[in-house]
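A single chain comes next, written as structure tokens; it is the form predicted alone.
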Amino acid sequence: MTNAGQVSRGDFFAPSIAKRFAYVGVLAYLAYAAATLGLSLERIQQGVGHGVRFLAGFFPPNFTQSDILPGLLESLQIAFLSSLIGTAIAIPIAVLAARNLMPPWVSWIARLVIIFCRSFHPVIVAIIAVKAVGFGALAGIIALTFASVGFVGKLLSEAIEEISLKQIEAIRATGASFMNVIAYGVVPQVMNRFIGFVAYETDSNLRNSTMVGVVGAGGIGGTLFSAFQRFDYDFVAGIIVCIIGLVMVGEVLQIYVKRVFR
């Protein structure tokens, strides 16, 4: 027996006419998409065979070439510089985007900036940056800084909007300036989450720095792409292993930084 305002589990999962039409529609669209895209079991079988032969060329990985270490160091530099610059730009934008601190017209302008930065994949921004400033690390820094502003700005503005306003009102009652309100009323309440945001974005930039390098924006990605073009698959495997190691080191550092500043 259920109360009048409650719905039993059986009633909730019971298929209605609308749900049945929805299921049929989803299945029909999946079949249409598979037919349109040319998916077939034959192609999958051929792909598995080609994939096995392709992966066989990865072993044993080759770490002897001298291009790996400079590329990894450049990717690391790109990741840290873009995270630092992007975070520095994102902090004032996040404060302006917080609707509990700013009037609506200011917060909407700041949110449009954040939305614009989040609308483009780092690779697309990297391609534009390469066309603007040429090949190299500068294009990668621009691309990942762009992404960092969007990510940190959005999450930090939302964290500011979730803070307790009682502490803000108490500091304002003392006649404190706006910067003192931010320093003593906002920062202590969002600092732990902010450190997490920055640590995660730095870790993300470590991965993305290898990806933007494929289009000429510096880092180990360019070396990886060149190795693919030469069909030097054992060297490709060595680069991939080094990238995995770099990301793992970044993950360990992220955990350590959180423990230190928490």
Partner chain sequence: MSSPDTKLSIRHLVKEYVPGKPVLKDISLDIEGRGITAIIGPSGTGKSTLIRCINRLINPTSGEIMFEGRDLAKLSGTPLREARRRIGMVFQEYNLVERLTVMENVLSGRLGYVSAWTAWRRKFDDADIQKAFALLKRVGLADFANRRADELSGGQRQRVGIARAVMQSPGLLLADEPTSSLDPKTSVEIMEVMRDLAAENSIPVMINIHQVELGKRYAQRIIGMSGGLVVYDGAPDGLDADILKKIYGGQDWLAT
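Heads up, when I say rigid core I mean the largest set of C-alphas that superpose within 1.5 Å between the two forms. Residue numbers count along the first chain shown, from 1. In this text, all values refer to a predicted model and were calculated from it rather than measured experimentally. What changes on going to the form predicted together with the partner chain:
- Once the rigid core is used as the reference frame, the Cα position of A22 differs between these two forms by 2 Å or more.
- In a rigid-core overlay of the protein, Y32 has its C-alpha displaced by at least 2 Å between these two forms.
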Given for the second form:
Amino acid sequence: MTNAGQVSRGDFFAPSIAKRFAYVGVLAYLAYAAATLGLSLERIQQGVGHGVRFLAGFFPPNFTQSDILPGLLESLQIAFLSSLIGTAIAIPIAVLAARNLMPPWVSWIARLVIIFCRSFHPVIVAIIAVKAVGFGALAGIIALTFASVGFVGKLLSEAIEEISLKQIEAIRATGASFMNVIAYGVVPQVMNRFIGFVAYETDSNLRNSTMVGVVGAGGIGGTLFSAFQRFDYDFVAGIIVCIIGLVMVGEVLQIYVKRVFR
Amino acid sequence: MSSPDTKLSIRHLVKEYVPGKPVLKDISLDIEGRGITAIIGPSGTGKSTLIRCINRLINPTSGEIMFEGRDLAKLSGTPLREARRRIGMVFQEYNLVERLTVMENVLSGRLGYVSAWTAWRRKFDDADIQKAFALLKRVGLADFANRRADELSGGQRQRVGIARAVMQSPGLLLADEPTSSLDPKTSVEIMEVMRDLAAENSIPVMINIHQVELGKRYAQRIIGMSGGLVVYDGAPDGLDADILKKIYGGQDWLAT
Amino acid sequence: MNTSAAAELDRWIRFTPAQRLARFAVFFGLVAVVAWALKTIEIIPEFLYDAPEQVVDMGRRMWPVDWAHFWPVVWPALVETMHIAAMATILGLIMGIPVGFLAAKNATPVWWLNAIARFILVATRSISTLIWALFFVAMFGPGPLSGALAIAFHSIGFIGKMFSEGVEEANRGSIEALQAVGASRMQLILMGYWPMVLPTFWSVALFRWDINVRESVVLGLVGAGGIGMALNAAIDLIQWDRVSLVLFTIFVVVILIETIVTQIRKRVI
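Could I see the form predicted together with the partner chain next, after the form predicted alone?
In what comes next, the whole complex appears, and the chain from above leads the way.
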């Protein structure tokens, strides 16, 4: 069956020679990369053996330890505050970065800021932040704020660059000030997408806020990491179930908020 | 010299997008304080550029545009915005903010007068809101106040566009081919709405128009442009075949 | 008619009462959550005031960058990161695509299979890369293999979600045509849906590869290989001039890859 599908596809979409070379190149590279990972049958067998013991250790998940709730709440706090602060910083930067509203030198500087914020994984920023402001939630907030500025800034500035300039022209023609042009010409055109970005950002911050704790930047991640280190696997399972639950609740809330603002 | 009745006085207006290639070559015009002035001419002859130079959506290269005691060509910043709010503009493709309601679009005509904070909260003066409703009723869209602009038909959108422009309480109304995207019947309706509203509020109108017949029917004065120059300026009756030939070139199209 | 209209014209309400209530509820909820977060979060003020000084101090120690460190240590680690990202993307696609098809309601009209697939998508995405890495390091020991598996599992959610959305948007007409000639379910997927989601496949693969390079940077922190190992070592040894070297390398690589991905998207897709 698989063969039949492939033959007919090959007949209709015969790839060009250049494409074939590209495919072969990619495949060769992948084979080489796989070889460097140190994969061996013995290792897999061993690993799967560990894994089974590991999974057995997960059951039943342990929810009784008292530091789950404070950890989760701290993760939530980190996620909310960093989304809020990050979005607040990202909005003006995105406006400055939009090439259709700003002179080139302004948008270039703003775009550099966005690129800089986007380049570093939140956990990397968290490590640096921990060194700068010490262990705890503050470092986590700084790290995720950084990421939010990059993410919302990039998407929002792209959304602003795609708006219809005719509507802007009409608002400018009424004698509106720059801020009024933003409020009536730009905001209505990007609002829907903006809410989508922020919702996605909050969701992603929520997931990342469970991770920054591994490097000491607050939240449930720290609890999880130490549970791992003392082989307390049923507790690990309990925490993970809670994280998944939290993210799912977040997704439901997101859908509701999007509907209200549509 | 301009007469005391002159509302807008353009002197030696030149616009070059590319240096050395002027689109507008030394335009001088006086617009009186009433009635409709129609500008006709082939596509690409700078009609739209002329209109947009007046409210400075396009910056003229040189020349003078006197309006209410100020030279618009030299303004910038707040004085320019103050001048702009006295000039209403109607666009070919309506240029409504599509995601806002009809009412918000009409009220956006007041944006030159209110602070960003007021505008953001939609806290316009009661008088403005009453005026907006009156205008909507006048253009036949009273029941559409809370509809979103992108739900309207072309003719309805242009009515909103006109209401927005009149909402500014302008001393001059510019219209850049307001009927070119509309069918013939709707075009006539729009011209009528514009003529009547302008007359009721004593606003002089300057209109770019593609359809010569519509221009002749509604304007008191016709300005024919060709190649960036004014080649005719006078009453609609004076617009004979010779002059049309001079404006548009060729003559085959006149046969019908 | 006219008079009643005039009376009603007196005020202009932007939203219906229900809309206003819903908006108010959302705003109120937001403010309440933020207030709660600000009030109860544990932030030590002294640390906050101290931060600018600390950052300046750190910046000073990061300069001059220890470029000599690049070829012996950072370059091999970087190559390993790239391998991890590539392998993880392939593995993620291999695991994510079937789940994506199972989650798509039109390709798999079995509600409980949809539900299970959707749960897998959310769950794999909710568990972050670092936590997956902790698992696999415990299973397979430290090294790039664990790293590649961690990122592959984390990307199942994203890849599967994009795929199920792509499949659900597929054109019904050509599927029905295949059904009419009596194609089996497997044939439907391979000959009906797959060609239609092929563009999705390439764009998801590229997009995820870009993300995976960024993600694989952190694996080293829990011993799962890559450039993060170099970063971790430098931080542990307080060699700030090497930290700045690693950060700079990451910065350049990430921008490079994003540029490549954007160019490929522009030209091919």
